[in-house]
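First, one chain by itself in structure tokens, the form predicted on its own.
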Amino acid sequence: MASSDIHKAPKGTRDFYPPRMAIRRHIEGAWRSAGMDSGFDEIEGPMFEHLDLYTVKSGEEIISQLFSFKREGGDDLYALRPEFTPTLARMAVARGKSLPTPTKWFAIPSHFRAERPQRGRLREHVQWNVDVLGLSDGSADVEVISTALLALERLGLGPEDVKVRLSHRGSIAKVLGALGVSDDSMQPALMLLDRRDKMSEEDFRSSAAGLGLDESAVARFDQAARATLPLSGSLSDLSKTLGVSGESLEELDGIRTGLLDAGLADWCVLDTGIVRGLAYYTGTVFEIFDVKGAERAIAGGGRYDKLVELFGGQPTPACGFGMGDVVLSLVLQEHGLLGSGEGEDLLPRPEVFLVSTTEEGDRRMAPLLVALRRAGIHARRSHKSTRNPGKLLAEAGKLRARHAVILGEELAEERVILKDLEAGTQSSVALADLVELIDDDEDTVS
């Protein structure tokens, strides 16, 4: 490493200075409140796991995508977690039959991937994971989708900004089977469907033909990768477009009905091109995109009823999603929902900012700060040596403080100047009454 590089964050990672950290906490706050208000309990696991935990689900090929290591002097292999679902499954298996039905968990951990960084995808990111275990009916699918949308709504996004594009692996498998895709070729076909938008027309058709499909079936396969329908639309129209019977889409109709009943029609669209390439998905699958389509998926998930069993547990129906902070912060910024700057508007606002214009004010500063903070008031002070009130108050304005207190000559009479920086007014108040006055005003603002 060049000596000039030691002052830079490792490639694909971020330094969280206060404004950027404020953005992160703003997003995490919406995630956490939406999760808790929807009845989910927060969990967390270790930042690294045994390497085998990830190969069980994804195979040996995932090793090249991980930051893996061996403990010094030991033989065990570990890896920084690239995702949370294996940890979730391990924790569920450890509790076994003692888990309540349903189990509703969420986590906001950091994840790590040893891959090439690009827009919307870094080597380290924070992700909100929301999961329901123990429910096999569509109510769980609706629950996780509605929770995701609740968080996005609290961040200022609406159905005109983002859309849930959803499908069902069972229904899509029936569509592909009707086109002539054999059972042995079903998983490669689903993976090809998942990659459709990332491939050229020629490469897609060539790969589809490699599945044993004739030219007509390839054309219909391409159509299946692009078919969409508003949630309130007619499934019979979609089945005609796909050239299959209405019975083939019965499973898709289940989640569609549940979301309609939940009043989420404006947020959702059926999209038979959404299949989620990972093999462990078993039913409903969905991805949430910015309507403009400028970014990667904001979130993705679905039903994975065999995952806990894969890790040695009892058969346990499950569904959930992951939503990363990288793409979401880009979308919020593009919609002007992160304030006018790079997060400065999201920094916490001091309720009161203390300045001193006298030596006696300097002496009284510390005990007054302690009293304000013990009363639960966000209080800061100036450390500037100047006695110029204008310069000192400019510092309070820069921090967007609601009030300023000037400790000046008035202290001889046990009084201070209290300025309301939002209203532009000021008054002389008794020092003994200051904490109560600001506390009462803070309650009024809240």
The other form holds:
Number of protein chains: 2
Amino acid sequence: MASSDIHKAPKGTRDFYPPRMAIRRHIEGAWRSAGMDSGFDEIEGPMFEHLDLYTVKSGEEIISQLFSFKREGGDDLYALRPEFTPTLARMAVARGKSLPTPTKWFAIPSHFRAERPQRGRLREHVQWNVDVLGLSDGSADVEVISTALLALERLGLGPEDVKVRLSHRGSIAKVLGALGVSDDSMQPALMLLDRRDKMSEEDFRSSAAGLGLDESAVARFDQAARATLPLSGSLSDLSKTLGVSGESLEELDGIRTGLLDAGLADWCVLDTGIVRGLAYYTGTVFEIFDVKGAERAIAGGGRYDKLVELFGGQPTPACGFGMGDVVLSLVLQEHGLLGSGEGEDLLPRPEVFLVSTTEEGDRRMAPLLVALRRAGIHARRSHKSTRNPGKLLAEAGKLRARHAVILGEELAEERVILKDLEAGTQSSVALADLVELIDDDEDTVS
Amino acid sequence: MASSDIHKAPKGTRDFYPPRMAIRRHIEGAWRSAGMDSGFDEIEGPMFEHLDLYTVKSGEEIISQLFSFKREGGDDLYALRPEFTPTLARMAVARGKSLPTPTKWFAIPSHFRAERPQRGRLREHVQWNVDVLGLSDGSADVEVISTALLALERLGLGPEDVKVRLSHRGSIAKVLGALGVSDDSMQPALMLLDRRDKMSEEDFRSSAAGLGLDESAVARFDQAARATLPLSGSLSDLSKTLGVSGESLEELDGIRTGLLDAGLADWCVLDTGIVRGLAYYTGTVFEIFDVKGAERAIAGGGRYDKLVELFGGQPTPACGFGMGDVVLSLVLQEHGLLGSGEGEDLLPRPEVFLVSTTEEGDRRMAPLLVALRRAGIHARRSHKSTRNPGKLLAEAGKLRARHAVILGEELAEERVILKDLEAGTQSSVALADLVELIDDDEDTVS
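Can you swap the form predicted on its own for the form predicted in complex with another copy of the chain?
Entire complex below, previous chain first.
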């Protein structure tokens, strides 16, 4: 490897300099507060797991998509976690019957994929995972969807910007059954429905025919992949479009009613083309998209009632979703919700910036900084050697500090100059009062 | 591998169930707020780096202590990061001259070591890294030490609980030089001083003799490994003990004066036995210990003015420290600073817990939860099927909720029962006023 390579982050990973880190913390802060306000408890697991944990659910073919390794001299095979669900299931299984009902957990883990990086898909990313274990009724589905929307709303997005597109695997299986898909062909049929948008007309038709469907059934299958209905719309219109009875869509209607009751109708659209690629979903499935539709899904989730069993636990109904930071950052940027720059507007603003114009001022700076910071005040100082107050204060403006304090000749009377940089005013104040003055002022800033 | 193994976290890693996660967030919160108030900007890097990044500083022998891997079909060798300093140096070098002076960065990364886990030392841990780049004077040393102490103080520790034990490599080199250690033997002599506490008397004496020291010099070397002085003590006493002139300790005196000026004397002790194992330290070195001394160091750091150059950058003075979560958690637990349990006391308390005793109550619960959470109120609900208010409210008590709301018969008049669980009072309130009532009450809770 060329020696210059060590100066770059590995391909598909990111260096978070302060402005970009401020964006990340802004997003994580919304995730965490939405999760906590919604009554979820935060958890975390190891960054890597035994490799076997991933092949249980996804088979051996997942190995090539993982970063896997052994310890030198060790036998155990490990892999960097590509997703959080297996860790969640493992942790739930380990607790067994001592797990409360419901168990509501969220996590904000880093994930890793050994794939070629693409727009919206990197080798390392951060994902918000929200899960409810132990509830089989639709209240849990509504709970996770409303938690996802709460975070997006706190980040500035509204129902005019993003939509939850949702369906129900049970209802869709009935629709496909009515088209003539046999039980044995159901899983491949669902996968075909999932891939519909990424296939040509021709490929889709030949694949559908391969499932044993006649020409008219293929056409209706195609329609099912495109059928959408506002949550407030008439379900009988949808059942007519899909060529099934209203009862076939009972499960879809259940989740629809729950979301209507919760007052979330504006944010949601029924979309029978939503399947979610993974085989383990058993009921509600949903994805959240930017209405403009330029990016991949912002979030995806649903119900997976067999998952905990798959990892050796008791039968445990479960539902949840994952929301990654990469696509969400792109969407927020496109909607102008991350300020004007690359995150600079989100950097924490210093409450006070200290400058000194005398030697005595230099000497008094360190204890004053300690006192301010002890009071919970974000305090910075100039390290420049100039004694010119104008030059010294330029840095305070650049950092968007709210106040500046000049330690100068006034120290002979134990006083300093306090400048309010937002109001453009200044006054001489007793050094002994300074911490309290700034602290009071900070409390009044909204 | 036995199939039961997948139910365990890999050896030396941790599952963070909610109470333990609450401890982690409590610690990280103190780190972040102390870092931000002290004017440091948060950064992050990739979880793994090119393996070469670690051998640059530590040589090939570090490889066996790392988890290293390739991507299937890829050539690049990567390693999970064992520490943050190489990433920090890489990021600084990449920015070159556009880096501001000073650059003050902190990070809270996960680190990985492929060693045998021990008490206070795991295979995966979280570490707070705080660094100042670009300042060669002692103000930066004082700044990083005071930032470390600010976090410890916020976690409840005081100068009676923990001490910064500090020394200066420049002064120590002069002390060792006066004993007869040649320039060529200086690095091994420093490493011997560093290991003194872990060696037998005999091993130490023979190693010291191997450096060419006579018996009286070995005895004085031994004394240097044990000499301590309160910050407020007399430096001439220390110079006498060490058998050198006061001028030899000029650099040590500089950092001592800085800490005295900052008002941090109570927290600090000069200790010429502190060296820090790593070869790259060039000036101040310090470690923070529990006064009771039962655990490893809580933090360690110092000045490393050659580091950025080592990674191919411009000469850049630098100093900083790392503070891990494992030892710190043990120390806080021993001092009774994490509440009575395993973190339960640190779990977020629900502001309100909703129960329903009627079908209409069930139906009204979802929109009320959405409204409460939108207002930033931590709101949970019962999922039990009983209609017995006493049984329903028991869960609210267990979760330490501040309020409970009963959705019952009163809903016929659009009213609910609001219980203040701390005051033990209750009243019937209009549903329309509920969010505002709880929100106002939340604001008055300190």
